[in-house]
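Taking the form predicted on its own, here's one chain by itself in structure tokens.
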Amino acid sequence: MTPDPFRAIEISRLAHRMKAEGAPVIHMEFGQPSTGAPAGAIAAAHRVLDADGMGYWESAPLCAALAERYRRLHAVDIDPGRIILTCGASPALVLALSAAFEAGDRIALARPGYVAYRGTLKALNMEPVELACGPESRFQLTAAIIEALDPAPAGLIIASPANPTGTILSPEEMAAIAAVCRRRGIRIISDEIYHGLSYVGAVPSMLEFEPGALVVNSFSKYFSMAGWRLGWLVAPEDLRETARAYVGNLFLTAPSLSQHAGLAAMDCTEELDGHVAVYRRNRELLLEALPRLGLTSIAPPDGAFYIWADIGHLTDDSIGFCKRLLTETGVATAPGVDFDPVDGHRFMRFSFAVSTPEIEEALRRMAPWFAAQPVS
């Protein structure tokens, strides 16, 4: 199956042609930081360049400091040797699917959800069961929808905080989806992408409910270091050998470079906490003025870096919206179709993973644009 194509890339082609020419684009499409890798971690890549030819290499202290950052922040007990190091999340996920899932699958999801789980759902033919939710569950899988599913799907895959609500699911839904799943023989792939980035308090890890989930992570989001592609998967111990034997074949490992940055980067956490403090405060400036832009009805933004906006008295089209608005605006947001093929149409999403001033400047362009679309 052919996966749906990623809208958001269309608009940033645009929004860097129109930099190129000299437009004075805000980029608010893609969900990654506007910051670098921290100072400690470009300061490591540095040193490792001067005195390492690198080659093919998995980093057993970087694996150990992972385990450790599970013990303290989520009180979970892991191997090192489960934890499998990667080019970023987007293979984690192919991991995960390969080594849990066969072909003909049916994994159940949230709608709206990231566009590429259905698109590598589909590229590894299996089924994905989007499974539409709204406001009434804070646009979050619950443990009632999961049980009313017949047949059981083979696998759900989570997201908390989730793209591109930022939704975070409670301690009490995380428990009971596990038990749901437990129950009824349905394998969890938790998406922990955006563990670290949180308003609204500490954020469970399905690992402390379900000991037999893949947990996908990275270091693209909290650790400032999207460009330099590594994420990890921790894999139960029954599917451990599998998911190795795919990596090894598949990707082989994850950047040398990348990987000596990274441990260095786990002790920046001074720095990328700043970042945080930085995304919180846009978050509040975003959530104060959108309002006064019409846009009454918001996914609660409880972590992550993102706002999803309901503009459907505004458009049926959110592609032509999004356009319209960073050719008038030189504003670069995403339209909510990616998320949502079914009622996206009438969504937006914003990242604000970008500088305060950045977002205040969005705001000043935004406003009488907004004010100047008509209530259809």
Ligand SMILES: Cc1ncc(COP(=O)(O)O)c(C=O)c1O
Given for the second form:
Amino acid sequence: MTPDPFRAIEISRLAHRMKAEGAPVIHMEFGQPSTGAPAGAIAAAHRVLDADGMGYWESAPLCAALAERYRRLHAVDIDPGRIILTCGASPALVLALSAAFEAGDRIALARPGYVAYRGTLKALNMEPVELACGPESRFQLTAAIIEALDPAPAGLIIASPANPTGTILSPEEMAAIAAVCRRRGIRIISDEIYHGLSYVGAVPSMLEFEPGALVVNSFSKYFSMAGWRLGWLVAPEDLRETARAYVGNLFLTAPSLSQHAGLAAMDCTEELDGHVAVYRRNRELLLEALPRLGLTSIAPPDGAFYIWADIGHLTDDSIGFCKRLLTETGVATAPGVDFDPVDGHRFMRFSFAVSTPEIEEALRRMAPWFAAQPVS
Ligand SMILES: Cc1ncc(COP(=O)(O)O)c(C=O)c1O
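Alternative state: the form predicted in complex with the named molecule, after the form predicted on its own:
After this comes the whole thing, all chains and molecules, with the earlier chain placed first.
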């Protein structure tokens, strides 16, 4: 099955064209940090470029460091051999789905959710079972929703913090979801790519509740290394050899240069936490200002760097709305339809992974623009 296109790419293309023509564009359409890799990672990359042949390679020190991170942050003991390095969370998701499920399997996921979940499932001929999640569950799946599914799906994808909402599941809900899934034989894939980006305290890993879960993660968000294409899958014991067979056939190894840099990035906590402090400030500014723009129905962004806003009083065409906002103010945002094909025509997503002056400027431009929009 062919996946749907990512509509934010259309907006981004237009934004880049406008920028090339001299327009002062502010990029709030993509979920990527506007900062580069941390200085320590770049220095490590410079050092190894002259010294390493850059062949196929899986960095044992990086797998060990990631395992140690799970021990320190989540008190879970993971054999580093269960960690498979990938070119980002995207291939880690392909690996996880391929290792755990068969074509035709039904996989449940929240709607709204990250566009590529649906697309990847379709590309692998699996059936996405999209479950509408509204403000009453903070746009997240609950154990009760999963309990009520009849028949039970083969698998479940959860994300906490989530894209596009930034909402976080409580430890109690995660434990309850793990218990329902265990009882009903539903295998969990947990996308933990936004770990490290929380404004409400520690975020648990699904591995704390379900050792049989497959966890995907990457260096694209907290570590600010999206273009370095480095991520990982934590495979459960029973699927580790299957997952390794898939990675060998589909992807071979992650980029060697990025593995060296990624290992160094793990020590750059001060710089990376500095980015989180900027996001925290940006989030506060947006939460304070957006209601004044008439956007009063927004998901509480506990983590990640997104605000998911209901614009149903202004439009039922989020693509056209975001395009007009871009061409008339230079502020690029993502239309809701990417994340929710049913209700997303009346939602939009702001990414606040930019600098605070950019957020201030975006708000200056958006205030009169939103005030001038007719309420339908
Ligand atoms: C929830 C989620 N999962 C996975 C990805 C893919 O990330 P990566 O760059 O590591 O492939 C993204 C990217 O935005 C995302 O938002």
